[in-house]
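Consider the single chain below, provided in structure tokens and representing the form predicted alone.
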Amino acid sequence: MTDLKKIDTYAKKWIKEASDRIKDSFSKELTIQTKSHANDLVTDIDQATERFFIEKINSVFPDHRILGEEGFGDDVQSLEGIVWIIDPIDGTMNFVHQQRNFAISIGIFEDGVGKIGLIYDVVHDELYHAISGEGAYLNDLKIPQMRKTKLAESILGLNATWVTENRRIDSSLLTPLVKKSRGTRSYGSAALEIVYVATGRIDAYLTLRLAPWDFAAGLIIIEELGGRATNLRGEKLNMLEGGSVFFANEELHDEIMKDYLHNGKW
């Protein structure tokens, strides 16, 4: 029997230690590199934070495997056993430019099933966390089950990229959705936008391209609160490859899928 409480306790301890290291870096000069394109940034702090988690996990849970954004973990080809899916700093551009609006994100899976989700907004000291079957919390406050909303009364988390000319989709596909909603927001951190859906700060989050470490923790928290998480075709999320994502309460998810996404080429 897996001791989830023990894993959760260690994970929270390491998140707080990592966050202190990140905050200590604010007064120092960052080493910034790019990855897939000029706006896909990575810093020495991203890399050092991932290495920190790997060292800690390996020392206490040597049989666990790690899938991390910066590539210092294991070559994970399946979710058998216990797998930690880690984004050491989700929202690196915000970290570089603003020193806020970024998060540490950790999703822990056992045989492909999400068990523990942890998302820590470092600057605002907000830890969103859930153990499967035990509810979800913001720090010590229990988060209520997600309320139902209709699109006309909803705020959507959606990057302007997808409703302006881009190389992935016809930008007009999502325009009717945006027009019918109450408004849109974009915060620059998928992990934070997902937990904003969980807490009702926004009502849905949609994007065309995310990696597993961007949404793994948020998936566990959203599902614990009765929300729905799929890709834009309404299919189960791919936890090894990523892709498009759509998080919302069940009623809003149904409405948007039926009226706005069913004909799209996602």
Contents of the next structure:
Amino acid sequence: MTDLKKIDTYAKKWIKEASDRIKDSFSKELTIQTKSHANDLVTDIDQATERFFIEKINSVFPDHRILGEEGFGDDVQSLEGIVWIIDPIDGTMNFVHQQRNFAISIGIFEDGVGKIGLIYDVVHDELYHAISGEGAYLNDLKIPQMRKTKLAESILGLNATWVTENRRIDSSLLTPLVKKSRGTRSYGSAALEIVYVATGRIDAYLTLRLAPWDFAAGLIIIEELGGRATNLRGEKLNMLEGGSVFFANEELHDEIMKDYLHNGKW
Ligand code: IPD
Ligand code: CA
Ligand code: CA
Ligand code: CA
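The form predicted in complex with D-MYO-inositol-1-phosphate is what I want next, because the block you gave corresponds to the form predicted alone; please supply it.
What follows is the whole complex; the chain from before opens it.
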């Protein structure tokens, strides 16, 4: 049987070690490069952090596989066995510009089933953490099951990109949804926005395009708390390819799906 507790103990230890290295970098000059476009940033610290996790995992769990954003892990084409899905720094733009509001995100899957979700807000020293079936915690405090909300009393996590002209959707499609909500927020780290949904700081998080490492850990935490995690068509999330995502408490998920998303071309 897989020893989840052992994996979890190591993962937490490595997250703390990695975060100390990230904080040390604040006093040094970053090497910043761009990836797919001018605003898609990556730093030497994103890369070093991913490498750090890969070395550690390989040394203790040589048969586990790793899917990491920066590409130093394995070429993962299936979720057989144990797969760690890692975003070494989620919110790189915040890391570069603000030195806060970013997180380390690790989701651990066994044969495609989410088992351990860890999201660490490095600067605020807040570890959001779930082992499937054993509850979710913020540091040592148990996070209560998600409460249900109506759209008219809900705050939505939504990036302004999607309600301005963009290449993925007709931006006016989301206007009625935004108007009916109590307000919108955008924090610049998908992992943190997902745990804000989990803890009720916001009520839903929607976006047109994320990669698996952006939401793998958040998915495990949300599901542990009775929330819903789907794409914008209401389908199961694709852990190998990513796509659109929609996280919310059950009632709000139903309301938004039925009244606002049912005939969108997402
Ligand atoms: C990004 C952040 C951001 C989201 C982007 C992601 P990164 O991740 O989560 O909030 O809007 O789509 O790519 O690149 O900072 O790890
Ligand atoms: Ca990135
Ligand atoms: Ca990310
Ligand atoms: Ca990243």
